[in-house]
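Only one chain is shown below, in structure tokens, and it's the form predicted alone.
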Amino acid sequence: MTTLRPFRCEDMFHFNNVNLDPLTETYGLSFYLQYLAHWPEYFQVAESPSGVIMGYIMGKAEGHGDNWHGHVTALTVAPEYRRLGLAKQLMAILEDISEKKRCYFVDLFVRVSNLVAITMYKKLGYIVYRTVLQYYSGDPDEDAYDMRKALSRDVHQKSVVPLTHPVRPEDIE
């Protein structure tokens, strides 16, 4: 039976299974910790029986006023155990913190190639809010979907209404 539960520190040694995943934005250490440190209830590891990563999902809330959201910086499962349900399982404890918090909205970045994500996110109730152009770095530079949902303190979905127009990294508050 997998097991829901918070990171922990020593899962930084053994989620490699789960960063490979091209499509998986990996980070430096201490940005990891950072978000353990400032964040931790919206870090969060699927683990199997045997203790294996199976995929995790790592966030935060900011913002001000009724731009006060939850965010998620990274959701990824190893592709062994995709299709099982543990990014909508993740993904209903991240919206489910930031409902406790008070969050008017979730929103995500994902790349607009993704187009497995972005299916899955739509199926979860998040709406394509805006396009946010060369948001992930290479070669070539991709742009990135902003993805929303309104969660319940956003009594009239203001902050699902989507951008006609798209925007540079630089301009996002």
Given for the second form:
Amino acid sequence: MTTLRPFRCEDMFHFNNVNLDPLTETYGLSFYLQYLAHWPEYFQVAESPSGVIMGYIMGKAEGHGDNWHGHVTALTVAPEYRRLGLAKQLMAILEDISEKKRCYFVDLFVRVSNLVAITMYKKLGYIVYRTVLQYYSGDPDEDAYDMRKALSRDVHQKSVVPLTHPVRPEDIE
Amino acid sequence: MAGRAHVDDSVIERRLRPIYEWLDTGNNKKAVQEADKVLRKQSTLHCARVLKGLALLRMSRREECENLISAVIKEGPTDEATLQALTICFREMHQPDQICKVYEMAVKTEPSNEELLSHLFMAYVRVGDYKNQQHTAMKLYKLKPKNPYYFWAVMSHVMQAHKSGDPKGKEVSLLLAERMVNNFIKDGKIEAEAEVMTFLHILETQGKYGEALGVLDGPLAEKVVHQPQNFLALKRGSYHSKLSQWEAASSVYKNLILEEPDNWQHYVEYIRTMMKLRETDRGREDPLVAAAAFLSDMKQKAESEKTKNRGPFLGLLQLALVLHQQGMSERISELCGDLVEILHLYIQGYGDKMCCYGDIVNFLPLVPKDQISLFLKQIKELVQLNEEGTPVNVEAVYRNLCWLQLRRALGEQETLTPLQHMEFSDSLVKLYKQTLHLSSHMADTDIRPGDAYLILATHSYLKAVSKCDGATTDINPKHLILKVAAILEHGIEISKANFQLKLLLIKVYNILGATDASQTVYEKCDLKHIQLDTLGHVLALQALDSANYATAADIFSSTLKFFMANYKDTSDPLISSYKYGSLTRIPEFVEFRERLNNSLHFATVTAEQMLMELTSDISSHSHMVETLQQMDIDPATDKTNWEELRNNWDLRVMNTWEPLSRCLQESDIKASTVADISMLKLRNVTLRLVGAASRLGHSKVSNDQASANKENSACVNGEATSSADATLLADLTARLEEEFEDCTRHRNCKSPQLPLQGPDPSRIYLYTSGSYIPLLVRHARVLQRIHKCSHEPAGVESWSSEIIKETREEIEEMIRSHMQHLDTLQTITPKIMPGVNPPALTQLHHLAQTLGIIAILLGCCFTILKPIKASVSKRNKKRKEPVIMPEVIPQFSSYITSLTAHLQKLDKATSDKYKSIKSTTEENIQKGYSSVDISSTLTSHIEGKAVCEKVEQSFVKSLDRLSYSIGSKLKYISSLKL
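Can you swap the form predicted alone for the form predicted in complex with its partner chain?
First the chain shown before, then all remaining chains and molecules of the complex.
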């Protein structure tokens, strides 16, 4: 009951019902446009039958060698469209494209306090790969989980062996 | 390489590094010092000089920067570091065209430097010079035959086509682009997905869908590997549709539905193409029967498989809706079955989700009128209530809300009396309270399921207020609105993430004229960047109109900052599109950038910000002249692109459950935009008028200096510009009058009542209903006349006293009438209409602004008359005769004297009002608002008190500000005594 399609610039004129949610950051124009310019296929939006934006996903592919991976930069769903499996559908697109790009894994960062999201990612097959200390600045700073899911190219699941020690933000590639 | 004489590159790099570091950390002073240190060792080093310039620029020493970098440019630098530094300088000076020039020169010196050429290409991208882009790309390709360079040239042709207004030129550019790609295909040189995408884009733009289908069927399609699963199928479907190949198109969409049963766009397109197929091909089996059968299958499958997919349940309803819209309602029951039953089934399945209403709202017109009450009864029965009639769990809350929303949307509450609306709202607030415990486990980041009770209740309360019209004594609108504000404040405290409650509360405070209170909620919304445009209707101009200038200035400033950065922010992504090959995004980016640049809100805020600065605090003519010089006002031309102005406000963001016919219509938005554009025209002409007037005052001064030195030929020039300025002022005065005449339909008529989620009524209604503009016109005429007399041979003798007399009468009348508005202002305004901000405060603000502009115009008169008076007195002194002043001088003086006297009265009245409201407010606070009944089942008297206090304090602040503004006008005008 959703139209999934590539994000267009004009969507920014009416993505307020998603972005007014306090957990969803509204970035400067260049941020969105750089993603659209660099990884347009990774920026998808879900639209309701009446044309309301329900949520969207932004991502990218980066890294060298066996670190070549898909990354979820932002995934957000408007409050009234939560718990309908929308995030799952959006993640599926991102994973599918990452497969096509021959990535080894997909990763994402999430606030350690965001239990709802963490549970959902776990259901989708993601594991906590490592903890990143004080990744989110604020009062106080908050740690992030770096969560990962291996893709088919990583036959031996080498990318998803959890680290035993937390890392600092400056140590992540 | 004069700039880098003999020193090793790595040494230079090491020396420059600290400068970059200081620049990065924003310590520009240190950067200059460091650059000087390097330059002492190597005085000619280009890069160090440019970086020093950059640091100076960032310290607002633009002229020094310009001197430094223009000297470097003359020496023709070609090294990467210097050119990059120059690029940054010119970007920050908003002169991207200069970047092209710098690289053009560098390329001339080193024509086969690939890197320089590619930078030159990007420099052209920044300014949108597509022709030069294309030449440069071809040079690059000849130098290094890489595919991307070739496609940069192709895309440059495409962009030339997009830009071209001439259809023939468009066609030629696109044909050229197509031919270039075709040559490449023939030679088997196509490599990347981006190249195929570009080709499809070129074919689509030309409407060559057959050829595009050919691409999908050919080997090129295999290059498209990074797109989502359905990408090629969707392209195929759309090409078949464009070619009216309905059978092929519908079969593509049918397959897509089977593959992605929850992707709604496939249903819409499938049904559309099947309808078209029916129109064109009547020979075979009815396509509608086939469509209905397929959709019904999908539904049954979804039912039996118990999937989470909601799409299949609504396919038949979409078919029914299209039939209904196309006048084929009689076939609905045969094809789609019992719609009410389908809807019922859907609500049974998904009524416990927050989105249920939104899913089905489009289909509500399909419910037959005579079945509404039965339908609603069935929906009500789905809600699980306890013996007290309260929903038993979260799911039941959602179901209950869905039923309430449907009741409203299906028109069941249309005939309620104000009192019934009140009672209904009270019951919703009670339900909210009774069900609150169900969400006690929820995180702060989640919105509470019962929040919608409060939104529904607020809508009904406001309806009660707007319907009661003072007829019912049982409702006190003032108290009721305060009560609503307290309820919403309470709701926000509990459900911190709910922006719907916040937007609604801002509206409520705006209705009261309490924009200072609005601002506290506005801050919680944390609006940023593009939201300052799309949500500019929430709070910006309202703050201005309620004389809350500090808030207005804050919001205006961040809004303008966003828009000013638009070109810079969108240039880099444009360059990236070329770099990363997402060429088909380029036209979209350019269109997006233009849409923002032509934003009506941007243009309005720009004008209002300048007018506010010119009229709110300025208390002397010299201060005004100084302020005006900082502004970019061109009296001769208005740069607004009127044809392309766009209203980018997002007016669908607030919830509504009104019947479709009562919701905000596109025509409402259009009408309000037209009215806002008329307002902008008035304001822009006013600004230009101020610009022209002040030139007139000034040209007189320079003229005097010129005539003091008769040898100086500038005398002639001075005369010439002065007469041109006079003509300009006359033109603009006439223009203002014309624009005002054009506004007759907004004048003295009630502004339309728009739905709550719509924009505020246009400001033009109130503004043009007062005599603000006629008064500006009159004063502009006075200035014109004075200027004319001072220049004509007959001189000041030709003065006619009539004009001042009329002006005086009119302004006195205006001040008098506004003193009455002042009287009607109370601590809390008694006249409250939802959707209408309180007029009295706004009228006083308009008065203050009008007086501000009048002061400027009179200041210009003063500048012209003062030297005349001085020279007459001097002449008469020499002749030792009694002083005989030309008539205009005593008349102007007496006008200023009488105006000053009136302003003194107004000033005193305003400041008295401020004091009285302030003391009443303090008293009220002390007494705890015991006389106001503002508690509710949800909110305590203390919460109500807090709201009253906020609202009244906001009023006190506005009046303080108004009083200050009028005081400064008094000071300004009284300083103009000759």
